[in-house]
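One chain follows as structure tokens, the form predicted on its own.
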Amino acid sequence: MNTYFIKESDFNNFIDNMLLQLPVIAPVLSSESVESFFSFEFLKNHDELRLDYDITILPPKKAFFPPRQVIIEFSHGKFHGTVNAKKQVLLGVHPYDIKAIDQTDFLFTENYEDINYTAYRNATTLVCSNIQTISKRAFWGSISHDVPARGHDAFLTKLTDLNEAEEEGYLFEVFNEKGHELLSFGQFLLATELQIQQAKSINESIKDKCPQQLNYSQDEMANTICRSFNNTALWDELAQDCFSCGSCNTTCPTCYCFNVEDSWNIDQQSGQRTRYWDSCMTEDFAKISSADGQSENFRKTTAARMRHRIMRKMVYLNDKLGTQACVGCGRCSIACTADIADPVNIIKRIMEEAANDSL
């Protein structure tokens, strides 16, 4: 690893030089009313970049795994894949989203590689940035906290609260050749030991500042949630106000389910195959066809779907991933119209129920 420093006064030139050579996807302000909303978009200029964002509406996985992706085009009995990955930079990803991308990398390469994902993932230089503003529903400080963020090519930390003699700027840690290539776009200096320690302190100190906390170990949560599986009344209560809209899944950085559909053009000889994000919280997700035009739904009720979602996040994938399939970003909590999707509230309710049963 090599560590560099770029002055605040040189940072905009760094971004603009990069934009002249490569597409850059980064957090921008997407709307501003009572509160601000941010999203990862292709940058047009440095003025759009908002590294002080709290959370983005959709996770950065959309850079490699779009909500809607045409994967095959066909015509008159012939077909071809549409993967056309080109070099790009995904800049300003928070550490919790880096952890989510690391999980998705594993799940899309386990056993059978999904080239529709890996082609774009491998073509992307991934730059993490420190968290400057914390989302109001964040709890990443108390979940998966023992799992390091990994898989990124560089890490950018804004140095703040400096002495008057020190110049403001960014520490830039480079982990591999992809990250090193970005140095050519800016006027970087070798970082001093003081700057390295300042960045370390900034990134360590913010871990305890999340507004929400889960004060249980991974095993405590997994075991207790497992034991609640047949507590029908509890799951009915937790899912009582659910609209089955799927917003919690759609905004989740670790969800990776998708559906595939073929669509035909009016000539009935050509068309395309498209995959798009799917949600286990929607009513039709677990519905299958059966004989005589009938159908069967393995999870007919909102309670069954809520239980499945929580089990997937907190239990089912733990052994495979080495941690929960939740990174504590809080997007599901923000997106839920009924305000019932918050994993913190759900898990606390399950733990409280278990504690009462043991009295």
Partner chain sequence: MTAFENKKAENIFLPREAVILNIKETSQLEKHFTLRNADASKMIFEPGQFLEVSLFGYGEIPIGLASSPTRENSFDIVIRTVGRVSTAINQLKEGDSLYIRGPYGNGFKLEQLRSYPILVVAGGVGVCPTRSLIQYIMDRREEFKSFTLFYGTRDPSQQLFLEDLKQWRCSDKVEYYETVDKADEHWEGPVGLITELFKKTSIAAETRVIICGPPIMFKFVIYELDKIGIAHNHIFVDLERRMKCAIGKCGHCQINNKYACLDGPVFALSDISNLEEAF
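Moving from the form predicted on its own, what structure would you give for the form predicted together with the partner chain?
The next block holds one chain only.
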């Protein structure tokens, strides 16, 4: 497929035309005090669009895996599934989040395909955009960096640092039919070789600008973390201040655990079965109850749960995914009030402990 260019002066029109035809989910400013906070929302007009965002509070997976999703409706002994996916555009997704979506695409499809996810995912045109502002806790430059971002239909790069003679605007790479369909909404020109090179260097040069860095290979990390499984003192230390709120899961683009619950409507005759995001860091996640109030919790302590979370991000899924289940967005680091969720600090501490042990 081809690579196009759209002038800055035509860009707003492109967005507005698209909005006339399709729902568009994109980063917008959600609150602003000392800092700006962004979130993926249904876009109302081009003014709201903030492609210069650093990070969103919740990851874009909510466009096809919403925090709460009715999966079955029932009424008077009858029931039906609720899948009803309509065409939509998810625009302005950074490459690290594209990688996370690629992971959930795989995980919701392997073994048993879950159409409560895939139907919405398939109905979505996914447009990646280049990272213009780097989040203060990001470390995507040094984790899951060996795997390419894939699964998106188009890629938008804002061209910057141009000569005076060059036209401001965006490079728009189209990878397939879905991406191609968006061309009809704007004044696209074929990109020049120079523009293509400029975009390439913009996307290349940002890779080592993350404020945080991990200087280990994926295997080094996985092996050492795996070997630290039984270092109880270490996990106790890492989880010491955890109050099991689950925010590190809720904000994570690669987390996909859920729970399912039924509820009645007021008529008490009809209702719905709803799935909602769940967090392995919360106390009851692995608990089963048996009769007479007895129960068994297979991960009783915060340390056991912290260890499970880190194992799942860094070890357990690696073989399946071909990469870690952490894309280095740093959302968990920002979300954790106790500031103990940051994988960079956790990994560094584990690696350092292992190095000391082997002295």
